[in-house]
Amino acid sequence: MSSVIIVGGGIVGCAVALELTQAGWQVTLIERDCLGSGATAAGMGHIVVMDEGEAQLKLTLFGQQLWQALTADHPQPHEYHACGTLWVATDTEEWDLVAEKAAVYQQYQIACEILDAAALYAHEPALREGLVGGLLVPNDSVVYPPKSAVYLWQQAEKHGATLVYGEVTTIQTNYVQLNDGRQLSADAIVVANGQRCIDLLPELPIRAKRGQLVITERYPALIKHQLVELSYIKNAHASSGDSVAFNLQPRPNGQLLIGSSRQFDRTDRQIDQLLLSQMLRKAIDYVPALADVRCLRTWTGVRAASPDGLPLIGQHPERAGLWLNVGHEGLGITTALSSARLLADQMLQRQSQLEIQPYLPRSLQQEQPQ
């Protein structure tokens, strides 16, 4: 039986643990804090098909399909909510993007519906006046990521996986060193600890992108779908600077999750009040009724971003026996299951459903900020 150590007990690490235990590997998962913490606990939990390039679309679509299979019979452990996504167009330029986006989705047989202004307001009457339409993607959904991470771990544990709490300080060929002096060895090591991967492997081309989120009291009748502005992708994948984008998500319990923001190379947890106010003003601009809601909590999280927006999934180019599953940026919930499957396919030398090449670890030279 082959053995593996997985560094990082977020949703990606837990998904890898389940894949490999199901394949018969002896799995040890190491977590510094608690399962499902870090970026997993800080994120919005959306499971969305994103179309910025074919590789991203295929990985997110595969991820969505795996999530649908996982939650089909037992949605409750994940707080799975099939709310769909409604991409909102503010002007004729963005209206043209709706048609382009729909054409791409239809090419891959992804269900979507173009909404003119009247249909848009029929679906979401709380949106401000003057919008021109949108694109409804009904199969998008959300989960509560910390609960999903724990669920995946519990399934792995049933197959014999072991959980160790501790902080990995050094990775060698077939063992890891913990900060309390313990050494754990295995045939293979998987690094899946998000932005913290660069503490262990500074050669990786990963940058921190900090974000802030707000959650409100319960307003179950305000919106039905996850609402996203069409310029979200441009803001999400900017190469420098601070940015905000409109992203409003209904939780199954009636609360609203308001996002989103991005700041490069920030890993602290301090709230940026100026950026937060910009984010909230943008949200209120799209949904004016948000000006009267009560916010319960604001927090920050740190995404791990790769230069081209695709995660690194595969063997470290320069170190035998060391495998990577990092760099998911804001899509780590969507791609947790699909990336774990692709990594396990490589480690087990089995055929993959997707072409592996676009996701293999690439140049190890850190790209400098622009």
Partner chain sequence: MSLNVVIVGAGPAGLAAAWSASQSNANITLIDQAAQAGGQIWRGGQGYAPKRYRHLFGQQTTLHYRKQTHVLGASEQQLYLATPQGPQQLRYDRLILANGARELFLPFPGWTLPKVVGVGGLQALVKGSLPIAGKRVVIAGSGPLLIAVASQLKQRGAIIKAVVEQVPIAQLLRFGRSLVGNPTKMLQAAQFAQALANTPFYVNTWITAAEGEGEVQQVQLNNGQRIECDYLACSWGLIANTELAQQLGCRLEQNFVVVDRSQHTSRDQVYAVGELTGIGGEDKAVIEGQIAGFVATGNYQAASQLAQQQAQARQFSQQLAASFALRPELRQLAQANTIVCRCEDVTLAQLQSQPSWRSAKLQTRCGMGICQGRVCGGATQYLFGWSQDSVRFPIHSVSVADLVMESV
Second form
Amino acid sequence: MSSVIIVGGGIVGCAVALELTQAGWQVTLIERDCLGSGATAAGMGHIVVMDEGEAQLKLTLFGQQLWQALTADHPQPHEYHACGTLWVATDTEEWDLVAEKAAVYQQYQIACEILDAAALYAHEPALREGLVGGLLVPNDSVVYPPKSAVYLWQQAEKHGATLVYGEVTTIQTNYVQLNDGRQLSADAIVVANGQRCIDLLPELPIRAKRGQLVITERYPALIKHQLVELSYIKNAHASSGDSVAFNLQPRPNGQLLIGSSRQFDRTDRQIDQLLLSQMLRKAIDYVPALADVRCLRTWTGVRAASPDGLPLIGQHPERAGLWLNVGHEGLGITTALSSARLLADQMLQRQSQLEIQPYLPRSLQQEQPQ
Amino acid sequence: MSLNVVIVGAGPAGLAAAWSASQSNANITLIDQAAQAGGQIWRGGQGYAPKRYRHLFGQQTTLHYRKQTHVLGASEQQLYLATPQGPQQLRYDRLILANGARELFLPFPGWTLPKVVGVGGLQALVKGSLPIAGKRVVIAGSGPLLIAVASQLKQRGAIIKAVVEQVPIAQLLRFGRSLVGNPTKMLQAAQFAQALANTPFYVNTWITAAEGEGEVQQVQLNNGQRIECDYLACSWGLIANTELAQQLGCRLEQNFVVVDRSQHTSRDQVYAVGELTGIGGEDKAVIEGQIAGFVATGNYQAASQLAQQQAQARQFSQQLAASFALRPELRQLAQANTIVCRCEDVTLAQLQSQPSWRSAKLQTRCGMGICQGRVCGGATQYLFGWSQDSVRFPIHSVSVADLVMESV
Amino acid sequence: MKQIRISINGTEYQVTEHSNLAAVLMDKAIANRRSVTGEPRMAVCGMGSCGECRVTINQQAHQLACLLQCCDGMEVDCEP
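Having seen the form predicted alone, please provide the structure of the form predicted together with its partner chain.
Next comes the full complex, and the chain you just saw is listed first.
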């Protein structure tokens, strides 16, 4: 029986733990705080098929299918909620994107429905006047990621996986060193600790992309679908500077999550007031009733971004026995299950459902901050 | 340009700080969430303060009083505010934190029933014109507030069915003896004793359950006694409102802000006074407030003249903490199905399997509701020894529009 | 003291101007809200900390009654 140490008990690490224990490996998971407490807890938990390139689309679609299978019998532990995504078009330029996006989804048999303005308001009457239409993607959903992470872990634990609390300071060949002096060894090591991977492996091409979110009190009647602006990808994927994009999620309990923002190379927890204001102004612009909605809390989280927006899934290019599953940026919940499957396929030398090439750890040349 | 002194909290400590700071030519701003100055203890205004302190209210005419204003957060040089006119930022050169304390509530079966309220909570509601004459009230928990509120409510015609204090009699008598040499407090104690003559006063006793259909109708004590009532007021002491101090990075020890003899915190130009630095009531609050107001405006001589009174007030605060320490039996009051987090209805059983406050928050949403852990945080610290993690912006829940700043 | 009229759950009440809204609801034994598991709740802390006194005022949900004074024509809705 082979043994493996997984560094990082976020949703990705927990998913990898389950894949490998199910395959009969002896798994030790190392977590510095508590399970699902890093980027897993900070994000929105949107299970979304994203179409920024074929590789991303395939990985997110496969992820969504695995989520549907996981939650089919037991949706409750994940607070699974099939609210769908409604991409909102504000002008003719964005309306053109609706058709393009629909064509791509249809090519992959992903259900979607083009909404004209009247249909848009029938679906979401709280949207402001003057919008052009939208694209409804009904199979997108949301989960509550910290609970999902623990759920995945509990399944792994049933198969004999072990949890160790501690902070890994260095990774050597076949062993890791913890900050309290402990050394743990295994046949293989998997790094799945998100943006913190560069503390251990500074050669990885991963940059911090910090986000800020706001959660509100319960307003169960305000919106029904996760609302995202059609220029989201354009706004979200600028390669430098700070940016905001409208992204509003109805939690199953009636709370609303308001996003989103991006800041490169910041990992601190201080709220950026100016960026928060920009983000909220934009949200109010789309849904005017939000102005009077009561906010409970804001927080920051750090996405681990790779230069091409695709995660690194596979063996470290220069170190045998060291495996990576990092760089999921803002899609780590969607791609947790699919990336864990693809990583396990490689470690177990199994056939993969997807062509693995686009996700293999690549260029170690760190992109220079601009 | 004159110095910008900003004071958060218009209770005794904040008013006193404003009074002494206004002896200089500083530009003073006093911020409070209420419509009227006075804080919790002098709620209702000047008429509720002892005569010796009424002059502190007079200062409101010479400073900027920002009423109904919530401090949402702070950075090194400015505060983020939600005001009746919308969000604002306020720059400060000196910041005096005087934002007081809240009550500690411990969960027990039935504590979520309507008309089970805080002791200070009932006092506030009565000042807000809740009719109490002829109502049967049980006051339970711990601390001098029980007696003070019982005597006030009785004067307003309430039938105080019982005052229930968890502290053993010997400990209480020791505390009484420690007041000798403190004439103001002796007099106060004597007044309370007189006001509460013929009122059942149980020591070494605590509440084990509240019962009733739709609202509290009777309470059960650990001595087996059952008492019928219309209101149960309970609290187990006070917790300092340290959220703003924490956000500023001030050092805390045992849930209080650490200050030196000038009331200076570990952060430059930031002072803390009153209950924030240790529960001690109005006298400590006024002395500390005055010192901070003087020091912040450079009047060190005036501040140094208060040093002896400050030492005495701090000593009283320590006696108070030692005398009303909570007994371990109170950890057993909550049952498996007793709600601990009232915002999200999280039960004791759900929390018992959690390894930490952070984990409890993420897995059960304990502390994630509108109170942001202000109620359950104190309880879980006592029950499980969990310490709170970071304080999140905004400190007070406000509308989305109140978070949108024009520029920063 | 001046009497004013406010509406609570559609019923008109005469109350003293400036009386605290949480106090009025408690006196009339009207629960401010339902908890997430459906329990009736009223004010607890009386000072804006606990949030138990949340009500809808003039169609604005989640307002803290304990920090508000009654004013003429106020429409108060509590979760049924």
